[in-house]
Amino acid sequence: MSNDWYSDFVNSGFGKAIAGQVGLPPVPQLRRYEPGQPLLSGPALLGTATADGRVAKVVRSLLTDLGIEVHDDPNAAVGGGSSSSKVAAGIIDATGLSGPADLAEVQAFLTPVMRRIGPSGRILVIGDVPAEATSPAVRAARRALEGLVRSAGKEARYGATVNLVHVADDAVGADLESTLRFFLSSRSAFVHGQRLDVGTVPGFSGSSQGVDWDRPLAGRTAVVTGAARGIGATVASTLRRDGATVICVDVPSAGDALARTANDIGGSALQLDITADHAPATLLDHAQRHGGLDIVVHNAGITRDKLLANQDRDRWNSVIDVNLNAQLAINDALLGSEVFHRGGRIVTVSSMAGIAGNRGQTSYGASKAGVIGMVDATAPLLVEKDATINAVAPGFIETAMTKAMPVGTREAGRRLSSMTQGGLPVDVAETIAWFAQGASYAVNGQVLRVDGQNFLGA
């Protein structure tokens, strides 16, 4: 049984048949990485827009290396069925739209690709960046896609995800390859209605050619604040998973939980309260035994909420020292400092507070909004490293803190999106992941929300 009641009852076989009744509605159970896995668990229909498509090939190249079954036509029967059986992915490459007329061709594929996803299923619109386009009827046109992507995402069931990738024009295949990866896998299975773009920032060099994909982190280092417990943990686990060492680091309070971490992945544990002066000369110190950094998370926070007439200097001080000051002093240390690897990967997690706000986080909204301003300024920095630093904005996750939350809270939590549930830490840690690799040199600057298409901010 899991934390989640109402899930737990509509999926049961009393529960569904009551459900369905009264029109009750359905929590769909979603399909979630395990090493070894397949990128796509059937057949996938992949189209283009226009004649001027420029990425339908790298998606084909990819999945015919894989294995996997791809048909041109969204009405063709496929894996030995009918030309209405179930797809596991439907992809669209939308670039080249001249305006908006080219759009009909979009809406041709995926009409009968929204009935024919099966559960869990992915589908991914590929256009280009509306900013790179001086045309206003060339931007119009690829800016609908985002609108059409997040109305279609509330359209989706049985656990499909929606996504659009803008792709910049000067991006080639490589730059393509983890982005594609990610999107069409189940490490992506909380990653709905979303936007992200790739190949934006100038200047890049990086391969995806030689890259084990089952441990894309291999022999790289890694540290993780916050790292204890909840998602830190998580994180932890997974970037071992994938291959790296990983250092764990916590304040000193949490000493005994941060060896457990620690010793479950075979990894270091450091504890220091990363607000403190020496914080940053502390960190990469520790870091330089283990032969330097490759990997930054960001994921140490913390709340204390008030509604705002009630808030008091300190408590707003420590929100803000915790979640914003202590990063951007990490950060300029690690920009002044050859112990942060040519070609690292800064990580850090904002929140759905800092987009849509909450009632009573005045202080973790805007420490969250300002992470995200952070990796805006950061981004351009970085390139002379081949660095970058991206976001991850989680929407409701299931962990201690939300255990403890007010039943009526917790639920409408769990409801206010798309998928009608919560996430889980793993859906937050595998995007953290996923930014870590060092195939993924081509995302650099973005914020991609992990909360089920919430319908708040979303």
Contents of the next structure:
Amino acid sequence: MSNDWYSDFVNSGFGKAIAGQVGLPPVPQLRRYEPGQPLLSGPALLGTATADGRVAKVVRSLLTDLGIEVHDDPNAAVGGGSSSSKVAAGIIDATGLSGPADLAEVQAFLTPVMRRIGPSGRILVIGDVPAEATSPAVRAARRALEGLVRSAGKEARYGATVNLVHVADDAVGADLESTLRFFLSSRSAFVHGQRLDVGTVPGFSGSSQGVDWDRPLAGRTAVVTGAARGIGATVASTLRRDGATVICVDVPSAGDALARTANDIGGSALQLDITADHAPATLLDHAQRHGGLDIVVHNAGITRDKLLANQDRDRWNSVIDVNLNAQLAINDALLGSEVFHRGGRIVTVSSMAGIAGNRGQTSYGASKAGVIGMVDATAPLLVEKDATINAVAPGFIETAMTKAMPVGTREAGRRLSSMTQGGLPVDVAETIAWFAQGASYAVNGQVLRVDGQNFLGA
Amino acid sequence: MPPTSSSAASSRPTLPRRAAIVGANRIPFARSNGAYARASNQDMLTSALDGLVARFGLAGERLGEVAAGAVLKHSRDFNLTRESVLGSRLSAATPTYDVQQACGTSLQTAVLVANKIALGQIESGIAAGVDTTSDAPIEVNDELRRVLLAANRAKSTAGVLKALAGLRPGQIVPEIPANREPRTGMAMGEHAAQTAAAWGISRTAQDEITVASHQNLAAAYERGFFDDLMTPYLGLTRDNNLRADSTLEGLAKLKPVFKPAGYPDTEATMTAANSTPLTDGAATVLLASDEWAAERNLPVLAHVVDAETAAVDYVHGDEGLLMAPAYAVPRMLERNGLTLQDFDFYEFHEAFASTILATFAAWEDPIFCKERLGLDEPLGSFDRAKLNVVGSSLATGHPFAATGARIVPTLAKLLHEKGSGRGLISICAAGGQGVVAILEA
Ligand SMILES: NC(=O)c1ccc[n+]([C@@H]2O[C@H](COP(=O)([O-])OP(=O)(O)OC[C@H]3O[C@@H](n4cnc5c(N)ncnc54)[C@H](O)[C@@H]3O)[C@@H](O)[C@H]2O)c1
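Now show me the form predicted together with the partner chain, since the one above was the form predicted on its own.
Whole complex next, starting from this chain.
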């Protein structure tokens, strides 16, 4: 049983019957990742919008290499069934659009896909980067995909997700592998109605050759701040599951919970207030025990909610210090140190509140929007180290923090999303773990919402 | 080639070597019957070990040994350290043993572990100690115990009844352990009061030591000194005996206790503040060979140079119960060719403020040094600014067996922060014993 009574109720036999009669929104049970799980649980449909599509080939070889049944025709009979049998994924290569007229091909493919997609299925649209087009018609067509995907997201049911990946001109199919695997697998269970750009920061380099996809972080050392509890503790265990050695950081007063997190995953505990002047140096010093650092996850964060009319400087500064200044200071130290290895990954935690804003959260919203600015400016600086920086922006995630919310706010937070439920800490953690992969080298400067397509600021 | 064991011999390091202090963990110390009232010695020791394991990423590792002990110990805890390790995240293949040497317990376990490392018998080990005065064992009194054992031995029901018929109400009163010396029947404070009187230690001097201890500890917390030496426990994040706002004026108002027996003209000078309170807590320290630390890229804070244990005859002789360190230190100094002034830090366990002041007075006294220590010159005084610079037992509290494992890493970290130097540790213990040691960085 979760702590979400509504979801438990409408998913019980009795609840399902009642909910159907009175029209309560269904709460789909999301399929989530477990080690060894196949990428897709059934056949896939793979379409191409134009003859110039440049990614369908790599998608096809990825899927067929994994033994997945792939059909080009969205109306094909699959799995020995009929032309209406359920599919696990519908993927359309919509690169090479020459103008809005080509969008009809995308529609023609997705319409049957929307009818056939199974529970927790994956619909993925892959397009070109609008900003890279100079022709108004081309750019319009490229941009149109975003409106299509975000709207389709609101129509999808039973935990199916619809997402858009933009591929830069500089990127080739192979640069997409970790991203395809993420969006198709159940690691992206709560990522819905979103857009992600691959290869948009020039100069990236890396490879996904020889990756052990069951343990993509093997041999890497990671730092997770705010790891004593909540999302951070789950990030730590998820990185461990994927093979990393994890240094767990939290304030000294949370040291006992921190020790449990660290011992549970055979990591080490570093009691450190990330706002301390010596924090960057102490962090790097501790990391030398593990031979250096590959991954830094800036997860520690606080809220000190107050209406702007009642705000005061100390309260304001405490939020900006933890959520923003501490990250900036640590990133500066990482950029200037050999301890942070070539090919390193920085992942930071923004928030829906940093995108959409939230009443009572001017300081928090400012800090979390600031994080996005930090990601934008830091991404190109990291290229010379073959490193990347990206952010997750969680929506409503079920943690001790959200459990303490008033019932009304909590219920609204959960239901006002296409998924009609809150996400789990592991949904944020999976996204972070994917950003942290060596094979995600072409994903840089991105902010990805993990919010089940929350209606706030969408 | 003759069948020698040359390959085995060559794997041995050059011996003896100095054991390294790698780091430590303790839980905050809690005043008796407070925050840890429901925690057992095993609970506290296990938690302190787990914090150490987390700090150094030792989950599942087999260490050379864990040596620990408690002073107030339930009989069921005969294997306290083993049970704690089995309940911890260390590998169950880590051997353990218990040691009990009153307040010297965990300095002694540190010496034992260090010596095995020095001899190459082990590469790593944890020295630890724990005590609870809240969950202290309560024993039935001896009379009742005899009756119950006789009943247990009886073969028939009638025999059992006959044995139990011998019970008297007075026999059922339990014995609660008291901080008393069995051979003198005197409380430790009464002994300390006599020593203070004998050496003419003033109330003000004791209160000055006390205020310094609290202020130094508070400042150390403020600068994060304990961030990598401590892990919170049961809601406590700092020693709750700490009174950061201690002042001489405030302490002067306290009513003194322990009128010194045999000194009719001397006023009582000892108070609840300049004596350590009963405390619960646990402390651990990780020792290793330099090689073991280097393999794991772990820091070496300091090395154990030497140690000495002394005992005095406080029963028949006329030496004070807590004066053994006054004898142990000069013996250790002599062996190492050092003087009392050759140290950068002095870590003296403050059982009572008067105890360390009496020890210092004795070392400045030519007669004591000549007659008791056999020295031509007194040891003299040292720079008090180097004494207990981050506080000691008066402020932290003193869970008896945990104090050594609190002090060893404290000094090691001070030396490490300074970059190089030498420090002296001194701990007095019940039974007229004292354990002292030298660390260097
Ligand atoms: N829970 C949600 O719904 C949600 C939504 C959006 C964003 N987030 C973000 O996700 C992150 C984790 O959130 P959570 O819900 O797990 O919160 P949480 O409060 O449960 O955990 C945050 C952790 O950070 C630690 N921390 C705070 N200040 C620190 C400092 N100065 N130095 C080191 N550690 C410090 C805390 O001690 C705590 O253990 C935060 O950045 C938060 O803003 C959460």
